[in-house]
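Let's start with one chain on its own, the form predicted on its own, as structure tokens.
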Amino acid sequence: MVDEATRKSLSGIPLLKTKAGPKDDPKLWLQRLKEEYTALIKYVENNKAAGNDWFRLESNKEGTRWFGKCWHVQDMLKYEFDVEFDIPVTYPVTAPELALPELDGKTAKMYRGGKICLTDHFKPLWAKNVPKFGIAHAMALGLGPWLAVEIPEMIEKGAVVYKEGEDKK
């Protein structure tokens, strides 16, 4: 199910240990957030080292709302999108629902509000790996593959068009 490049990418993301969500003991949630940030930082560092830098994320103070940018490069053009998600109350048992709001309605593999479809492949994998998987894993196994498949198809169909100056940001 997972190709060798993805397996290699995943092996560089630290696994998380703390099984806590935003409604659990605040000390445990803080510990989980530290693990999340450590894993995200390592994943971004690994991506940069491999020449595969493709997203930026930050969160609100509580770590319950995440937002940033992700991008896809095709034909030497950079297509950039806002990415956002909330941490579910039942996290980490429930995976976050990643959304690209500006793409809402442009593909069948998306739910209302621009939430990307991860049901068939990602969610069962997440469920098997609670609490070891976190936000970095959701990006690596969820959003990354989704972008790689869906964005080229949307570009080909004209649903996504390059915006002049977008790759100068």
Contents of the next structure:
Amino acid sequence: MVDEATRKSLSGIPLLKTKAGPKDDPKLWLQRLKEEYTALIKYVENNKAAGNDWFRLESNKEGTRWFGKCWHVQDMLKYEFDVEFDIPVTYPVTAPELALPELDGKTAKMYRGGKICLTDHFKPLWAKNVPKFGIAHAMALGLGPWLAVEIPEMIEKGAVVYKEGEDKK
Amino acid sequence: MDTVEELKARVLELENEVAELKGTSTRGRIDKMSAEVVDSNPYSRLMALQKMGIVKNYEDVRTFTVAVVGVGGVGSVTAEMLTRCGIGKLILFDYDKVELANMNRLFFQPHQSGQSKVEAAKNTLQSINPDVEIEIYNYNITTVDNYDDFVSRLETGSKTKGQIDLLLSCVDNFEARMTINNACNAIGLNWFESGVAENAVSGHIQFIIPGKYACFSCAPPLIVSTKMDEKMLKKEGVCAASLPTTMGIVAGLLVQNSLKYLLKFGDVSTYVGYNALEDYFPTMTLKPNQNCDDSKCIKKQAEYQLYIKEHPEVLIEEVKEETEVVHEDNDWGISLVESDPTNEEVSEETSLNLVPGLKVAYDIPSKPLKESHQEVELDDDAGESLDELMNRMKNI
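For comparison with the form predicted on its own, would you give the structure of this protein in the form predicted in complex with its partner chain?
And the full complex, kicking off with our chain again.
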């Protein structure tokens, strides 16, 4: 089930309303993209206010390809990773598949290309909330909990090591 | 010292090995399938189906084009079976590479590691049967960049440059299945969905004729229940398990029903589940959902209703399929997955008439949720342009 912290951050993210994907009417997709950005900005602001700022994202002009950084802080050290994903043609009925390519092969909790292995709860929850959930929700419900569990484990195993100067970037 | 004979034998051996590695064909093409029973005829046992009266015209198999999407544990074996059956043309889609971690499954070999799956498959399949035309696409069908090409291949990929005859989904994820569903509903292409559970001990095939049977969007995915408490399933440190046995069985069911459909023999199953722990195979027919999420499915349903109005005779054949499902004891623990507290709406129980041993992956609300409060939240920013929002996000 979804833990209390995740539920709290989820509840602070505005819900989206336009059910449109990149192959639908361009006007509707533009509207959806605006909603996506609005929700993401609000989510990042919430995170900052709560002292838990943990990612940045941006997209190409069409909003079909997203990329950015996410990070995990442990023992005062910041571990940063590139995050990227495509918006599938069936979006928002299906969620985007979030990927951390540089961690591909370092953990079993990943599919090809560094796509993170989500919990059994993610997809049912997403399906129930179409089209209200967007990218911000996928980050909060998918990537956030994944990083919290997998990164400490990878650090412990030595699969992820701290890189000097990462904090300054 | 080796004799000349020994050396010659060694050279031949090595040549064969090279041929195998290169995937070079060991026989020429055969123009017409022969029913002659001789050691050198690769089609004699298939043409025997015709002689025995099982199939009316086996040779028709050469006219068909089948797309296999996903060339993994199920898809590669599916493609091999169709190749050995002498299918006319295969179009393979996959964007993955062969890895040593795939070696618990059939078909691919260790020396193919690193090659793209479609390329490696083409080499092997072509050497097994050079009569089959094989076209490959090494890309992800779910992305905006590739989707249009994917659809156009389905529309114009047949041997006569028309729509292909059948698509077989052998993918391992929901996104790709939805993409296939979307494409097949759009162009009216019949397809089989297949899958093996991540616990490796159950699987299924499902036949989808857009408008006639439930599409992949009509209902939540069905799960073959395995009596095992799913909450007990250990998923620590792993994503998915797989067995060559389960995958081989599902591929067998998939191709068997494809052949029955294409060559018109026997009854084509619309859904076959496979519970490996008990060797139980639930079957059923799923009617389309009149409130399906996909408008293209609704459109196809209307077209189908019109068709049967004009051709009432087709229904006579289907009386068998319509027989009411009898619910027996609930031995397989059919139950709906516990609803999540973040979504308080109580959803209607799905009225799918599932046979024992099957359940839906999750329940979805049958009615759209109230949207009053979210409008307020989003309207705050309605005036901002996308560029402004993008900039704000960048400078946050």
